[in-house]
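Starting off, we have a lone chain in the form predicted on its own, written out as structure tokens.
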Amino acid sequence: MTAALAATGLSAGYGAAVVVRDVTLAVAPGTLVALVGSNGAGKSTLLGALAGLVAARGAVTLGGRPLDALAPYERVEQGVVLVPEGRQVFAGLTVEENLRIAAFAPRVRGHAARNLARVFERFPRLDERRDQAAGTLSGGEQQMLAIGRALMAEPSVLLLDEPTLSLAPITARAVFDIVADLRAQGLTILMAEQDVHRTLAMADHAYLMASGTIVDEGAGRALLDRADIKRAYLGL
């Protein structure tokens, strides 16, 4: 089966900084795989690389498709789409006018209507607060409000960066469900995130990132259950 995300000998970083050294992963269509290692890792570095935003060496294709000469708006436009790290939604824009910004891509633009109306339906909250500044939404208001940008924009492969980063733990648990919930229906996900517990509970296949290499992998539930594992990231 072909993969649906893939890189191949990727490295990337920031000018003479080099972060991430030779990694090389594959993504399934309609699985949520993992990316987890503690902080400095890399996970962050790699997703950006994938969605074009991080000068990078290496393959990365979608679908078998290379996309390693397309700018970020271009990977949005074949369906990568990154909810970045620390939400960064345009606060002075209201809700509404977040969302409706990500409907830009060609192969979208048609559906602006359709895709907001699905938005709204997912996140009643959002629908309620559609008028307001998205910079006076709560920490967990603005993750759906980035996750709901990211589906405006039809994306075939998500990619989350730390989307439960400094939420109360109630609020965290309703991002991880909006996550299953959207494996579910048969999105293909990757998702880089600190909670190893519970990402590596929900999660098809996980690699393990340790100074910008994969240093293991494996199904989420069997890393899970390894006592070394257990050890360095959950304390046990």
Contents of the next structure:
Amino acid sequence: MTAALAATGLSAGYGAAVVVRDVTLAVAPGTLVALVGSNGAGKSTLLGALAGLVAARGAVTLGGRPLDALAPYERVEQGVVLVPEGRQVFAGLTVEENLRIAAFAPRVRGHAARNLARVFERFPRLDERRDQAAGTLSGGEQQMLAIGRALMAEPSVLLLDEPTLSLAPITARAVFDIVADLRAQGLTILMAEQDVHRTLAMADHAYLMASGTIVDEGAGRALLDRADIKRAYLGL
Amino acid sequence: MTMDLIASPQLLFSALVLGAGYALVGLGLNLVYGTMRLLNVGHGDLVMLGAYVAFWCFALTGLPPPLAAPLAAALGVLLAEALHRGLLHRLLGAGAERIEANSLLVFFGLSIIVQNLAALAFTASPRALRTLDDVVHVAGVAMTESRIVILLVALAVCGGVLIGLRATVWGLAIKAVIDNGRAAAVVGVDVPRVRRLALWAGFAIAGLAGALLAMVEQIGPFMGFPYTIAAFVVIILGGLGRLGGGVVAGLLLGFVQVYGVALTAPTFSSMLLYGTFVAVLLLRPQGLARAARIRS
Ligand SMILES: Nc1ncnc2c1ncn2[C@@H]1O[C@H](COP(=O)(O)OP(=O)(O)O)[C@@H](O)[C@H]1O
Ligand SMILES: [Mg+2]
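I would like to compare: after the form predicted on its own, may I see the structure of the form predicted together with the partner chain?
So here's everything in the complex, that chain up top.
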């Protein structure tokens, strides 16, 4: 089967500094694929390169079609949508404006009202705060908003960058529940996450990153059971 | 006697007219700075060029300034596009950190060039437009037609832009880019196109303002500077990206200047403007820099 999203020989970086080197990965349709690795391994850079935000060389394809020449907004139009690290909500805009602007892509512009209703249905907390400035939301609410914003663009592949970063444990659990729910509904997801244990437990497949390259891969549960990975990433 | 003066509706009208002009000019700069972080210290020179458009249209064809205003706005768009093609995409490519400092220097140089070209083309001697200067009495206030036009058009354009930013998808996109350009790209906004649109709008608004203000201002190659200062007061006082706040700040500045002059003397007019600028920088020293950091 053609991968939903695939990268071949992808290198990416900032200016002269190459941070991600020669990465090859594939995300099968309808699966949740995890990207794990310590801080600074290059996970965000890789996701940024897939979204078109970070300069890259190599090939990125969506359902076999090349994305390499496309700007970030054109990749969203194609269905590749990133929920960035640190949420990056529009702090000065209201919750509703944050969501509405995410229906900018022509493909989904006509569905804005319907998608807005769906997001509010999924996240009643956001509905209650729809006229509130996004900057005044709690971290967990901002993460829901960031995810809701991505859903407004009807992603075919969702890229999640550390969605539980600096959230309280109970909120982090709620975010994992949302991810599991999206996965259960058939959404294709590539997720970088610090909570390696929980992530590997739920992932269909996982890539292990270190120093900008992929050093290992396998089914999520299989990686979870490996002694070397336990030592290096799980502190066991 | 002072109390009578302060309470006079005549003074209120003057303050509103001046403030609406500042609000309009400031709105243009706010769009450009907010979306692109360009410190256009030549913003007032667009007002100057717009004023000359109105002057020459009237002098050569008798076209009244309100009808020349769309032409001045069109000139603004042309200049914005020329600047974008010739300079900005290179400047914008240089990296976000350096864009403010670089643009300040570039626009400072361009401003001097434009002013001197205008002086060469039109001479440095100030000119005045004598038109629409019939006096209308409304509720005991004597108003020239030209001032009524300035007030109404300025408020209408400011109001229209603010509504457009809320109610249209491109307007919302401009607000999103002002708030967080990177996030705007992430959610699928065509950021380069939005920036270009905002640049067009910002320059057009400045040109349009100039054509209107030509009816009440001395027109000369160096008339733009106070408007540049006023525009920076507007965006610092109003808050970056808060275009509505900027409109309020513009009106406030008009009141400070008109009532300040009424309480002192006309010779203090410029000093009040520049004094407010310095005071705003002292009271909100975080000013632009802080606002920009919050968003980044
Ligand atoms: N904007 C940037 N400019 C320069 N270097 C960066 C930038 N962002 C990240 N890096 C560097 O790239 C490397 C990988 O970072 P990142 O992709 O954020 O890793 P991770 O998400 O796995 O923690 C780090 O060494 C980091 O310092
Ligand atoms: Mg990261």
